[in-house]
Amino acid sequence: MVAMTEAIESAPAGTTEFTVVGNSPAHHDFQDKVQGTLRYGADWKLPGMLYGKVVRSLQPCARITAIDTSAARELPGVVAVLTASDVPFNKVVDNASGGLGELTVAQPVLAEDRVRYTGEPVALIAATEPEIAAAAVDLVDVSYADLPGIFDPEEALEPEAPLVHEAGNVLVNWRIGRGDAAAAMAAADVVITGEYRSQHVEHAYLEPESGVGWSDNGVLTLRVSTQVIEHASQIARILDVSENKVRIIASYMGGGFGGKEDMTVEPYLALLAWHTQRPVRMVWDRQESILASTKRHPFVMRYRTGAKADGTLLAQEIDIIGDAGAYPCLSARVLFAGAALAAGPYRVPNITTRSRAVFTNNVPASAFRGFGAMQVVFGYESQMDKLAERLGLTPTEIRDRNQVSKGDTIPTGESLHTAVELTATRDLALARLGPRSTATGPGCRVGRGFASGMQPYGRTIWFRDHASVWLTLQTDGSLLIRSGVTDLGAGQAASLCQIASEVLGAPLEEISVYIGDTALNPPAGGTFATRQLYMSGNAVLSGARELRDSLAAVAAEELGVPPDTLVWRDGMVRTADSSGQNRGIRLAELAQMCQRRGVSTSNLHTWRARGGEFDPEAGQGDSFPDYTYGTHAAEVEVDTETGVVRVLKYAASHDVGQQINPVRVQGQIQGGVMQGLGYALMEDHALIDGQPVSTLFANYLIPTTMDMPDIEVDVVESGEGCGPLNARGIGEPPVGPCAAAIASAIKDAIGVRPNRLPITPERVLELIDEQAAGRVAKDGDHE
């Protein structure tokens, strides 16, 4: 059986009756991790494999005058050394908005002529140990004659500037509007004006990129640690090879969080492969991972506001500088995803944002949980608190004037159509707090804030997006479920398992799930945006009530009863009859029955979001499926004589719309939350004229249990979500809040607001040095 069906434009009211969904199963991923049997890309070796390494540039700007590799090839054990003329096709071309006005520009897969940032690969290095090829990297000398470089966003968009690509220094230009925002914001009785600056991050997965690469009867296949396992056409291309001679299986990963969306070890293990016709392990240490990895985008980020004297807003002029680095990658849909989302859960009727992402020779930056945005969550709220202030109004009152609701029309003109629960979420959040905290010392000040955040989940609608996936009841009842998705450690696969469940009702023990092989599996898309419940959920889903269906009608005549009367649950179909007796079958007959009569007892279903289109000129269109709504309150001490902020108390809120595993999603809050606040206090991949200031955890800081409360937690159903069973996506939303939340607590705490991050104690003492000066403005700037 193959069938296909299309997204609904709004999701029904959801339904609490489930035995599976809403409960929180030790699903297959949790016991092999606590046993420590769950087998990495790091864990796969192969009798006699090389090891691969990547001869890196010093260099952020340079034009390339001689590569010498005779040194590195006299090696004792080198086995291979390639550089860009050993590389079949050496582009790769990343169209990430579909084409919608992006400057097409391709980045080589090792450099030839010039570098373009500190870190580009230029050359590759196969040995028989890893010692060899370490010591093979320093031996390759590569002759560099240094070009001028640019590497603040707003200086490369000056007519003068370097051009880090000669198509121009802007890799796309984003245009959002609705009304006539000049003449609103002339109009209105109060005009609030902001910039906030947020700042490079790393990944820091617990697992570094890794993988493994072989060719066999004339196929190369990749075990790798990847999001997407689609890029095989990519390395096919590289290769110049058909796409069916490449197959890539993608373990399960021990983090992601958008850095392995891009191809990282693949191009190169791909190429030492096919070369040596030999087996490569490529395993990047965590100096590498944190030198050439992408990172979060900094934003530059200048709101003006004007609403009327009761805080009705009525304009927004919004504009985004976004720094890129040396590559496209994908800037342009991180680009619009702050784009659209800069104005947040507000009525906005009058609104212009324009957003740029901008080349710089600095390490590429790319997807990173929350994607655009969550990065101007920190000023949409901002502004917001900043506006109360000035009309003399309380943070939830100038909320309660403003959130959007069911049905209301956001700037890019489409209207919401499900739930919007920002006054439970934040309710919730604030009563969590509890009696504020006593300062432990006099130079102490303890402070509260709240932020709500809109996060979209799924791809931007005009991708048309679609996933697939195989399901099998077999003949001794247990059920085969087949995905491309890939697993990031949120437990992705096991979700599939609890929706199959659900509708089939085959226990989740009997219940197997093959993903990430583009060999073996249907095409599920990428494990990136919150999409993977929302696709291959649907996708599952659907084709899981495909399959009932058919089988319902063998079972249906065997017990005498209407197909819709059957229970499918605990391995078994059974009926109730006027007696109340209960009659059944267990699925391993009914799938004997089903062959015997010649049924199907497999479907393969493609599910296919709900499409669209997006005008660039118009600034106008579709743009998300939907959205995760959510608020964060958090209490802070500030000590005003170190700077140092230390998190009291924090609670997140978000409507997830129906919970499939309620642990999986306290845990994916609390690891976002954890993630946000060292987003917000402490991490920073700082780059002086493009070269990292840190490249180890011993100065690149991120936060340990010791450093933050318990996160309290506390759920929303609403039941109105897109996914599968009304769920919302939760992977990224709990990010975006923690920076805005913890600078109104800070700004409670000692009387002015933070508007740079991360928000350290030396730039606290800054800000209160400023204060003691008279150097701070009143909070709520206004023209």
Contents of the next structure:
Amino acid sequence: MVAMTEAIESAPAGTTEFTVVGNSPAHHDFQDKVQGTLRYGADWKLPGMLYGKVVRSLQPCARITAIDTSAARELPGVVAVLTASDVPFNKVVDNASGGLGELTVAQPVLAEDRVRYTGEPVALIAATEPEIAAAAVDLVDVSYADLPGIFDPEEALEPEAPLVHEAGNVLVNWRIGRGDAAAAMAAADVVITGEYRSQHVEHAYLEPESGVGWSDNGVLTLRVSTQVIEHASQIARILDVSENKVRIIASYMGGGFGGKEDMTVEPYLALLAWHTQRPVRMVWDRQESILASTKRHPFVMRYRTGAKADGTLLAQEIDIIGDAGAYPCLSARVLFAGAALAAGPYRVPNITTRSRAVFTNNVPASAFRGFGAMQVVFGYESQMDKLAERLGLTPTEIRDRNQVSKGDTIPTGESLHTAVELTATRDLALARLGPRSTATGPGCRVGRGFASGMQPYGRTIWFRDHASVWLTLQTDGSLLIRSGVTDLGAGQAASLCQIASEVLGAPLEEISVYIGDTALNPPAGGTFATRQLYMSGNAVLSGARELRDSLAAVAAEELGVPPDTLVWRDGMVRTADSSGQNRGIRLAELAQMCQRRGVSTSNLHTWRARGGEFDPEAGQGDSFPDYTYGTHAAEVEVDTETGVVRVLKYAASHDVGQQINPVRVQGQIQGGVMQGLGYALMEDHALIDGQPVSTLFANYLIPTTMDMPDIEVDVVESGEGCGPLNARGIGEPPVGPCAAAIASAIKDAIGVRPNRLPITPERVLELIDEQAAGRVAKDGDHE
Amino acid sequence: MTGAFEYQLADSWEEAVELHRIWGEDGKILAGGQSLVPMLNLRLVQPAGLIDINPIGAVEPRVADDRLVLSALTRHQDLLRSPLVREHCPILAEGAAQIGNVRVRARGTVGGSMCHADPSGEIPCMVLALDGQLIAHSPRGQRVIDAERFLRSYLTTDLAEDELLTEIRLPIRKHGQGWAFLETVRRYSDFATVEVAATATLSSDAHTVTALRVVVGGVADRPLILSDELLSAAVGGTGRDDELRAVGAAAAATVSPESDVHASADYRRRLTEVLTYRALGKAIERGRAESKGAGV
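Structure of the form predicted together with the partner chain (previous: the form predicted alone):
Next comes the full complex, this chain leading.
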């Protein structure tokens, strides 16, 4: 294992002999973005283009009694006004249902007889100018009759609660069970209880939802900001055309974070462009984006943790309730991840976890970086800290006694098959904090804390994931990579180039990568679940190796050496003799030789992840391919009179197995921490009876760089991961430990533990008041 | 096109007054644009005419008749840079440093901030704390308006439809007078949740607090001056901790702030208490240092 610091300046990892992987070249996406030449979803313009707008419900729960579109239709410049009756197949179906007991609930593209959340699409407008489209929205007269709504997931579980859908309010009820938790809890020397709550969170990507749709030779094309081009099949269903009539192109994104994993503008653009047979553009402004886009699930997490007097964990009883909002979206899978990861990276022989996704008349919640596995970090790390305190152990000692290692069995019954370098990440993060700061004022106190976490990378195993790639060495020696991957801005495309370059020796500047097009690329699956380096990276690695093998046969014959001794580097294939007399062939020449001999220089390759099954009744089975582990440490100063929390120092360390591109690894960790600190301290998509009250950045607070401490990053490279060249995914993992680390530091400063997010100054004062009133137990828990 | 407007430049105050008269309520004055332009962008205001007064330019801050005179077009950052401001009204430099971010401070103007009259704006809070005067011009002539009268309510001033704010006059600091401006924000560069501007005058022997003036912003429809009665616990005293805390508590008991997504009324009251107490302490400490001639 090699611990690397200051990854930006670092040379390639010491245990490897890579020449391209492990470096941080300024690839095409960096250059295009810095030069401002990259065309995002909203930058596409076509002749005769119309502008689309969505008419949205102003009510969270109501019957639609009438929709009068006449005034909107009569407005000069309005070309189309569509309602539910204009939609050939009016369902946004979630094809990816796991079939493991979830309710089957349909979400209409446009509301028919009732609306279930504020912001639900009711009608569509296309007009010759964006301003006319906006004016027409106000002219669509929708009459509503209020229905009783339900806005709290716990209230939605009550027997008499209004039903959001006739099928019931509980979308899914997952159970994970192992051993006998009740008996073990009864036998425990100490039992720690805790209740933790998180909030609705907005993705707040720089680039809002946007795209252009047009119809051309009977094919509908959508060029949109999306993480998932495979939605093309659903668009075909909605239009009632065959799938070969829909093409989706994903533009490079200015962030997605899961918010562009479900469809956003796609069905509306498709309907308007299909109906008008003219190009249509749709761009949600920030207010519409915050109002209507999916959110991170608020969780209510209740823990009972039983342990022996020496700190050894015996049992966990965990109950999780996630507010799914009005429609299923990806809630079932988010709550599965929450269930599977609820105990965190700790050995627990006896466990019962229940995890429910519950419908409400709030905005739908769905995928968001961390995907259920991040919310629970606040739960399990708070429990570990409390257990340590109760037993008089340090937070480090309690973790040392319970932390998982390679080979250990986790609650789903699987065993961990790669290295667990949590201790290394913890040592690095804690060391980074350096000497303790002193408080800056009389009412101020400094505190420190840390939190560890594990986050899956790759889709749930039962989805039998696969990704394809098509590699072509051209006769001038340049290389084409065609992949259905979408690029969130994290360098998904560029990383593939580095891997291919490493294998085939083609210089990066002679590799072009064509991505995100259902018509021209083999499918790679969407970019989510920290899966693209794992999936498409492995596809490129094995596909490039296959291609190299077929090229090597020709080169070996030409050079008179065994194929496995060849060196592929700098646009050449060479013999490996050390005399300095090595001979080589330029890749261009090799490609031409292959052509003459009828040997293909192209390879279409599909890489398949391991498959498996999960038994929902037993709560045991296969869950995720592997995990990325990490530890964050924080030092905060709390002003005990104003409640203001300042993050003085922050250190984050993750084991990424093998860095493909260190700058991009750093970027993921830095950005994840910033997003995680916003989640911990200020972000809150507040709803009052389903009505959002913070739909502008003026009142939905995300941290600015001026609110951030320097984030110190230490990367660990264990050399064990399931990704290409033993890499692990790093997209989602860095957002996980932040809130728990901050909460722990605040507890250290003020003596009472936050149990609700975000930890606003006002809530900090409430905690201090509770403490002053004697309502806080010795271990910082609320009585 | 919605939100279209006619854009006109004024090269002099006279021309600005005339254009303002012509447009009447359909016109808006563009100074630094830090509040107006976002409102235009969101179509919250849709004026027919926009009168850009930036070409007039700001004269440097100057002192006349024991008053610091600021052109309405003085940028916030000028308050930080001007030695005259630091010498004669140092609270302005302290408060201006907490306005928005560097971009807002570079463009935003003191006159614009006064006329926008946001109840949590730093400039109105400080001008009121300094008991400043506002000079308005109209076709009918010039009018001098006390800050207390000028700031009427939420985004509302005493200016008549044809009046234009041209200048702000502030009494210069007296010997033995200390100052402090404190605020808290939820996020860097946001509006203050609560802000407090305070001045304290010490007796010549630096022993006794002879006068206090405290203004609290962010807790009502305009910045509030704490009454003499509220301050009585500390005036005549020596600036002891319990005296200052008593004023803070009395201030908190007096204000009736509203709750919003950023802070509840209760929390704003708590901040009023803490910031008032802290601002008083800092102002008295500085006043004492000034009074002793120790400088700051």
